[in-house]
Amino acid sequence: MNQGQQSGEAKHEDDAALTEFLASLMDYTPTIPDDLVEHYLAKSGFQCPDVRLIRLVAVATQKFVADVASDALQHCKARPAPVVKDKKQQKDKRLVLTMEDLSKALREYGVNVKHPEYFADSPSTGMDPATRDE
């Protein structure tokens, strides 16, 4: 078998895998609705009647959001824990995702986020003033 035949067979296998993947998108319901994806694609000037392509964009977007959320969680876990005075609060080890965690994660993907100075970015924001430590 020569090199040309091998590359032709590999191309055929790639085409078959792509066709199978695109067909599977017809049966898949992504987390991000098709209408929402179509809206933002149209807003950016892109129109496509092929539902498979819309769902492909939705799947890629879903993966991007999941990756950013996972990286933000890692930043959150790496942040030093605040000093806890009360034993009741010591048992409650909930993680709080802050804008700083999200900004660091997005920066890794080339997205720079700037938030206004008045932006509430404290874990105790919205809590009852009597239960705040600040």
The other form holds:
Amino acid sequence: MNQGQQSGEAKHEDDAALTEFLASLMDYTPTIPDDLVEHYLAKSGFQCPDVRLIRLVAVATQKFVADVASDALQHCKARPAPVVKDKKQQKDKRLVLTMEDLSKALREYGVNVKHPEYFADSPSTGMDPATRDE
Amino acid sequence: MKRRRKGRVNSEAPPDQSAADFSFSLTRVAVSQICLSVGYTSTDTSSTLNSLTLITTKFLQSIAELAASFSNSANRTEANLFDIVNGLQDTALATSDCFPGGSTLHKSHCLIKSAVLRNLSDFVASAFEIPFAKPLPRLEIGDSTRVPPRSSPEMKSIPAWLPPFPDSSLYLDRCKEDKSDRLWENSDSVIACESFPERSRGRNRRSGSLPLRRARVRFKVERDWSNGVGSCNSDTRLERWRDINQDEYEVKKKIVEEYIYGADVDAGEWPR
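Please give the other form, namely the form predicted together with its partner chain, since only the form predicted alone has been shown so far.
First the chain shown before, then all remaining chains and molecules of the complex.
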């Protein structure tokens, strides 16, 4: 009897928390706009008039991207920094999202990204630095 | 720093026309905003950002597909919170790092006990809001370029919620085409068709008002008792009786009624 009461109270609390969470979604603005999410949802055959649920999906996606990006950032930071001679370059240290870090981070999420080992973004990329300077 | 980032994204995006490219480039802006909030300032190649954007859209669509399939298997067309949480649970099993505790939904019977939902609730509570960079342009429903305005707004007899009449050039052209074909030149339909534009103009239907000078009609009511007895019939006829003048008609209303009094009194009803 007591246990039943306790579980009933716990359920009530959980319900209240769920309602509160859904209400907080009304005020929260996800980075991915509602219209965009609606477009993708409609493409997948998902039909729901409730904005809160659309935002729930948007928040889940945002969390996924943020987690992947922060994992990739950890990979980037964990890599030993290259030796920098110039002080200017040391100051100008910027965090760059690379395919290598991204694929490492995504592998933990079950996504295997195969990227070419060598990718020529511009004609001068693969050239020897000595010849490029000339 | 942010401005430079945005500038780069905009310069990389080609002028896409199709809807898929448009939505993809919008998602790419959102993804780059999230990456910026994490701490990144740039990407090495555009393909890195593109692949992350593609994976994001696939993730979103997989949640949506799972939720839609859950709702469909429950004989519903509209998805609800349960379907989405179930879909998120299934996704969480695949991407275990994103939502730890993905398999704990079915132990508890309450949705908020789902670890995935609790994670999301914590995320909403803790993460900063990063609104999208620009407001999205929306197609206005009352756009005059898309929806042609009602051609005859003066016709008050037609309710406003009905779709507008087709453009008059459509059916007028067809009439002219039929005339040029001369396949049915002697038939009535062609003759009627030929006179149609003139008639419609002559009637002045646009204004919805009656012509000032029109024929006068008089009614005359007459009861005819002459028919035989046997059934309870009531017959009302309107007859065009005679033309008094050129513009005046007289209509005789002929009422033929037959009664059997006894039967109707028994039934307790007076014959109508």
